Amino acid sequence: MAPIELPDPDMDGSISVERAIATRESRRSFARTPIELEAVSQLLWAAQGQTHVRDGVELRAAPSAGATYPLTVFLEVAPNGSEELEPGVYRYDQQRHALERELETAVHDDLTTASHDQVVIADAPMTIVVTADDDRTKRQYPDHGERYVHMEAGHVAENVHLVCESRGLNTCPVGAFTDTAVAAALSLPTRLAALYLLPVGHRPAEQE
């Protein structure tokens, strides 16, 4: 299946970084409104998108120890979560700024179960899943590689959170889930472990 090209990300937000930091909250409720492809583009670019090249190295939106880039980002789309994307699981290809469809069937119920039936996952039209291949970083940093990978996942989550804040979207980073169940729900390769779930959705009218 051909990759789904995403719109170019917007480099000029409507509010300042400082304002987004000041107003940022973990918000756990979502409107029943599909997420637009433009918003998907912006969020995934903030998570792992390529930004510029320095000394022949393609750098991404989130810092990575030694530019080892151990993270792979997936997008789980719930039924009715998007008018432009079918339900299922997509992998973000940062080089092409595109989505590769990994699973063509909805896995939303399985992901919710794997997350201990948390309402924030159940109600989200989409969930960004941050996964890692620790060995990519541990080969270069055997003593502290795992620590660096977890730090990098935190950088990604904050980027996503601030973009949500700047665009009137809600998110709440989730770390409570059963690792093996999330891996099974998403059919993750054995080299990848899930580190973070970032459910995303529009704000309900009462929060606007």
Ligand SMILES: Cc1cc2nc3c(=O)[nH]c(=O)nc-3n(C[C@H](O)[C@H](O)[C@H](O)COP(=O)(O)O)c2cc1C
Second form
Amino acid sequence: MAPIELPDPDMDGSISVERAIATRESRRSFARTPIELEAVSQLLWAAQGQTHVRDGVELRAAPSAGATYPLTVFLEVAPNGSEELEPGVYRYDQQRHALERELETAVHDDLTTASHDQVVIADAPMTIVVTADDDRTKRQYPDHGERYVHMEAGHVAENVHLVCESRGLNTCPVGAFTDTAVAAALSLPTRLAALYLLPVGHRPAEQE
Ligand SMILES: Cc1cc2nc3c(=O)[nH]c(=O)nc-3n(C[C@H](O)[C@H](O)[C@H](O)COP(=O)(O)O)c2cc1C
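Take the protein just shown as the form predicted alone and give its structure as the form predicted together with the named molecule.
Full assembly next; the chain just shown is listed first.
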């Protein structure tokens, strides 16, 4: 299946970074409206988008120890989560700024179960799933590699959180889930482990 090209990310947010930091909080409820492809583009670019090339190395939106880039970002789309994307699982290709469809069936119920039935996952139209191949970083940093990978996932989550704040979207970082169940829900390759779930959705009218 051909990749789904994402629109170019917008480089001018509606509020300053400082304002986004000041107002950011974990928001666990969502409007029942689909998320537009423009917002998907913005969120995935903030997570792992390719930003520039330095000394022949393609650098991304979040820093990475030794530019080892162990992370792969997936997007789970719930039924009715999008008007442009079918329910299922997509992998973000940062080089093309595009989505590769990985699973053509909805896995929303399985992902919800895997995260201990947290309502924030159940109600989210989409969830960004940050996964890692630890070995990429451990090869270069045998002692600290694992720690570095976790730090990197935190950078990604904060980027996504701040972009949500800037665009009036809600998100809440979710770390409480059963690793094997998330991997099974997304049919992750064995080299990838799920580290972080970032459910996203529009802000309900009463919170605006
Ligand atoms: C690593 C990590 C894991 C978290 N896991 C969950 C989670 O599984 N479910 C949840 O509702 N909130 C989760 N949170 C959100 C925290 O509860 C929240 O950040 C904290 O209460 C502080 O609130 P604030 O984010 O609004 O400042 C997590 C936060 C972090 C940093």
